[in-house]
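So this first bit is one chain, no partners, the form predicted on its own, shown in structure tokens.
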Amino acid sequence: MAKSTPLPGKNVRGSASGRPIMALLDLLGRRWTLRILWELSAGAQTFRDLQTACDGASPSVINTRLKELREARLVIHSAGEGYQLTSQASELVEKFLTLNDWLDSWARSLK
């Protein structure tokens, strides 16, 4: 049985609450999802470009993740430009960069 795309309001891995944070964490926790978002944060890319950037990811996994990201409205596809982040996904990437500052501090505190 194929996994469905985790979306707010639905049961997701580890939670039946349907809370948006749980849906997002489920989606982002899937193999290669964060890498695809990161690669697209630099700008639109074709499938082949993404495949090259995500060396080690099979085409079927990349295709599945792109499908999930499109269903979650974090990625769009246009014939002329390829895959690109939506404005909400770009905002999410910016929030990750802020979170990264906290993560660096946390990592230092563990040494």
The other form holds:
2 protein chains.
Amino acid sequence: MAKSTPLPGKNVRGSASGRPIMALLDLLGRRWTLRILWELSAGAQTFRDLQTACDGASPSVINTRLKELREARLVIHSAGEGYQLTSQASELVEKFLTLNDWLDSWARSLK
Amino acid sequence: MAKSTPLPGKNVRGSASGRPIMALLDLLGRRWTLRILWELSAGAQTFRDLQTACDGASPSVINTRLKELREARLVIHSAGEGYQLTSQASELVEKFLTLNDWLDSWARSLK
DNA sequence: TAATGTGCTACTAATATCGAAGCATGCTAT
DNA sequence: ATAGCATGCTTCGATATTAGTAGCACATTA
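Structure of the form predicted in complex with the DNA, given the form predicted on its own:
Full assembly next; the chain just shown is listed first.
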């Protein structure tokens, strides 16, 4: 059975509760998903640019992740611009990945 | 070659830059990692309780994730208490805990 | 019309994860 | 002391996911 896109209200891998947080944790816990959101937070990218930015990850995975992110309305594709975050995703990435201070302190603590 | 724990300053899957953000994205993008942090944010848990909370995920994966999280100093294990977040990890998880409004709006937008 | 860019799909191989079983240690009650 | 019981795992074959390479279809540009 093919893995389906985790969305609020649906059963997701590891939880049958339908709670949005579980869908989000499942979605973001797939390989390359966080990285893609991160790379797109810098601005719109074409499929190939995105692939390059992701250190040459397979097109098959990139494409699967983009499909999931589009179903989850976190990414949209527009002909001229390429792939970009929805405003909703921008908010998420802002909350989630504005971690500069935290990252510095994490890195220091591990030296 | 076995997958190693992604840490700041090291080469991680998908990036040779050593940047802390890349280590974090790799670490958090592994299955169950986000979920474990989420479950532990409610308080310390024993290995088995954590496994139950994670809907019966395999002990092998849970154990691998816990090892990684301990190496990354995001989780500690104390004999009496079980597994728990470090203060650093708590700060990080704050980011998820403050997502309630975002999650509601995400869920609504997908109905 | 040939070259280039873009967004993919198809396929096989490698890796990661699942799922069940079970082991070792340290309690605790009998 | 010993028979449970909880905890923290380890092992292993089966299954699922991801990686990696090749190449197709369409559009634009030269």
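Positions refer to the first chain, counted from 1. Note that the structure is a prediction, hence the values are computed from the model and not measured. For clarity, a rigid core is taken as the largest C-alpha set superposing within 1.5 Å between two forms.
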- Message: Does Asp101 shift between these two forms by 2 angstroms or more at the C-alpha, the core having been superposed?
- Response: yes
